[in-house]
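In structure tokens, one chain follows: the form predicted alone.
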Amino acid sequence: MHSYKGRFEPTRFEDLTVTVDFHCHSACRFCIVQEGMNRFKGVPFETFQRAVDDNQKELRYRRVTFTGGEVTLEARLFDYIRHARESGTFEHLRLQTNGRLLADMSFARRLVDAGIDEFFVSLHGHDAETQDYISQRPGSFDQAMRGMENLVSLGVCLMTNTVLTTLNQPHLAQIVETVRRFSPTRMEFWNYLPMEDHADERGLISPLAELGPSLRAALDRAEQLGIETAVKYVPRCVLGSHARAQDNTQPDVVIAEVFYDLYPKFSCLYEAKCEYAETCLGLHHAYIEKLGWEPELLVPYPRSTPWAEPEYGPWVGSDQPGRGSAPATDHPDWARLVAGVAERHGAQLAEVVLQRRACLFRFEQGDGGVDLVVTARSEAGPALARSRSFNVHYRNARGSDTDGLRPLVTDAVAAIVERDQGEMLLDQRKGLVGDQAVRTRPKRSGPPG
């Protein structure tokens, strides 16, 4: 059974991120999609249309984020923006960008006029020398600076993102100083994830003994300036007094599905001892292979509840800048599918866990219980039952009388089949799969030479 850390499911379900293209005019030395650049396809406009049309029915997403590659290079970007805006279903339209083309005020204003109200701008160096070296493009720092100046003058929400590597680790607090004049709503710091260079031959993985103090200094300075921060993929205990800044959640992403096949796995030596084991990913395996488990640096927070192997990722409600994370919901529309079933069998519906591709109903009965899982309907493969929208399965029957759970399962399955009117949807795969995700390269007309 795969743990949450091994699966890395998206967990912020009110946000949809769409990978529009895989082109970029920078060549960042740490780029996690470098291998896929100019190889993978972005999400076709027609696929995006279906996702938006689905959202008009389900109202599951409050925000859509357009990303790449470098999304501002996409010729049809404004078609994507227009369709999202005209759907009337999104409260916010966000652009994730290196900010270089935003140095052109007319282009920046055109994006804002089209409906983009949030900009997530990458900045990986505190000065031109560092940023231009990382991006391998002279002038990229100055362009990003002018771009952010333009966004401030246009009055939109500005956030920044910095990927933490050995190339900028000594200068993180200086990056905060560099952007302070723009008063960003939030600064995010994402630890480098090697998706190709697993042996770290590029020397980009920053040891926690060096990264920790530098990152804490940056977080200190941001706090002094009143700038909200978020940190991803750094162990919580390394953040000191800024532990609450850790946020490993991700939105629902429409992307070539092979991307997630390449995503790093995470582990922690103290997982079973730490209060935050369910949300702190620990160390990625490439770090562990190179630098070890860091037993002297990582300090587990004492648990207040017994630890159990996590099976399903947590649900986190919001990415609203300045508001933090909203509490998890009880998913009442989904709970109605099995309403009354638990009570008829002296049991209780302990939890409803909604994920992108599945919804789990956790029943507790006596000293045990059972989980009922619905996935998107498919005729391929076995299922306990099929309703209009779903394949229904059960798993994790537990306790001293698992045979006694049969009436509960039978009743719950019947309720789902009866109440599913075909209006609630789960996705099997939103992104492109297999050959459809890869650009076709022209064949040579003759022998190489």
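Numbering follows the first chain given and starts at 1. So that the term is clear: the rigid core is the largest set of C-alpha atoms that superpose within 1.5 Å between two forms. Bear in mind that the values here come from a model prediction, so they are computed numbers and not experimental data. What changes on going to the form predicted together with the partner chain:
Annotation for E364: C-alpha shift of 2 angstroms or more between the two forms, rigid core superposed. Once both forms are overlaid on the rigid core, the distance between the two CA positions of K57 between the two forms is under 2 angstroms. Once the rigid core is used as the reference frame, the Cα position of T410 differs between the two forms by 2 Å or more.
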Contents of the next structure:
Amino acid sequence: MHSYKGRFEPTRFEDLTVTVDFHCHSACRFCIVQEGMNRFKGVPFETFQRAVDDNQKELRYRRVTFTGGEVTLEARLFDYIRHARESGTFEHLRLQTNGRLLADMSFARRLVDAGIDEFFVSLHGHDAETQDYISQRPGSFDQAMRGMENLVSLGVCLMTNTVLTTLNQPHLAQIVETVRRFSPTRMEFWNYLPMEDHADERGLISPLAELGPSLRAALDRAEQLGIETAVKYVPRCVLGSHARAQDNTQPDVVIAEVFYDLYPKFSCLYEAKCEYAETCLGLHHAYIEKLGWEPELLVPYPRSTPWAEPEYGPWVGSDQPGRGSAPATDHPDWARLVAGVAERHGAQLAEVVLQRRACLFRFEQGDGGVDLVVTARSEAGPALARSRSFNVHYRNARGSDTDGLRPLVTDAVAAIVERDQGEMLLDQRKGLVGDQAVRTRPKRSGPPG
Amino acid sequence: MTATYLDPNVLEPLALLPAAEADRHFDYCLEPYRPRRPWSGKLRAENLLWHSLLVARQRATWRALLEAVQRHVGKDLTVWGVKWDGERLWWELYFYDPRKESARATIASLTEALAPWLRLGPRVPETVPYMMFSFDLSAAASASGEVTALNLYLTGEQAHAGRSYRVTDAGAELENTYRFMEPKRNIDEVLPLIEASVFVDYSARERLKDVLFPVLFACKKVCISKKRDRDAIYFSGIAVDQLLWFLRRFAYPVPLVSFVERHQEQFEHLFFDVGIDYRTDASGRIVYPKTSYYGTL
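Right, the form predicted alone is done; let's see the coordinates for the form predicted together with the partner chain.
Entire complex below, previous chain first.
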């Protein structure tokens, strides 16, 4: 199997993940959307088609990942795969799965024949007893193992995913031993994130003092075996010599937007002191509220550059594949919206910050500046102006002459309104909101009288 | 807790005060800040004060006085605090004049201006170098028509520090010390100062989370305070969603929380400040005898 190294960096702006539906035939004890399962709707095929059509114009994404729930249960999965493949815009089609149905060789082959070339298989236990206990489905371990055997024989890219909880924390190195015979291209370890059980009533949050050594042992073993690894949501300083395995990047996801309202927040006591403050998330709040800030266990890497409070959250400087070190204005499609404006006012477009829900243009002028922000168009909210796609706002007028920024703002707004032809999409436009996102539950008629 | 605090429906209508173009925005130290959003169509922070008075059935009692304060000192220039001990609400007003520039924010001037509604009892010579003073709007003050104690705040021995004295007719006594810091940038000073305590034993390191709340850690400034029988921490420059978390965490009266929930979007341009007093009880558990939140009038 040839090396896939390098294909995973940085995933933001290159990967699109589609939640085909929220059903599952396992019942993992750590499931982060237990309440949302069977409640959130999947992405309608038509919405997916629009995302793919969008990619045909912009060639933004190199990979599409189909996920769920358990995506192999979905009747229309092959329609999604076919459309993605026939669009010709994706280099790779990936399936995120618990691997159980892949135990059926004919089904596995059908997926590969349809175009799936990467399989991201969840394995949370090193043996049947542990895995089946976690999934609450006897036989699920054996099924996943047979599934992975089939994938190996089909010669496709296999990666594994393990969610780190108290249930498997003592056995992480053993999980590496369990899958080594499949020679996975990559093993990912994602720390458990409580999205509903914030009080951790299920007792799944693993203390770093125990998780750290166990995880490092697993990473050591994977390294010895030549298996690439990636770790999410574990503080970098806990990873020891495997610090570079930390990867908190996320693909763009078409999903019920409410999902993000549930997403945990993170903090670290040493954020301002740590070289990796911009990429390491620290600890999630549920962890801190249960187990504390871990002031002794966490050790900041000395900073080489001054720290500044991240005003708009994590971001990357470029949306151009392979140009991670590109200038902060290197979002050509977005910068085009305000091209020439700064120059007309003796100002400079210092940054373009593109996020899921907003794009921010930071102008500097004299000793001050102003930020112009576009969000998805909505008639409901207030806005300085509305273009075809966006609501336009300004914020953070700064410097000694904020009144003097008015012509710059006026000009920039006019440029956006004129140049936005309605084809540019923030992720929010592709997500599902309101009734789109949530299933209607049948009304109960009440107890029989 | 008074039964009315549990009633989500406050019957008396409250005319909401809209934000105006001329509004100025100050934190609880009367330091100006840049609002988080343009404030057209939003609400003034003082709505939170008026609504809290409504919830406690105290609006009629204090309305004329508060309007007089606003007229006398100037709009946006008085800091108010809403206090909650789990049983009752009360209020405190803070008047800043650190450089002695305003003849109207002095004790002498306010004593005279507020005389028709409230007698400020203690006599304080204006030669005392106070940078700020405050007093409580309490049930006792309402009943007697008199404030018997003033709090004077003086700058401390070092930058961004201060101390307060409680002044009554019987004299003045040192009450609290304060130190203001950026929570993240100054973490090496914040942690030792929090842990220098006779009221909380931090040898169990996870205890820090019960004081330095992760949700509030993302703020502009913390203030570490040492008081006579407790410690306190103030989180300054938090957004309305953090304020909501705080109100729920410390079980503020239901109508007060639901008011902020209902108007969350209309308060999103503002930064708020909150304070938390704490100590351990006889069983070693951390308790919070008083919490507070702040805005300007």
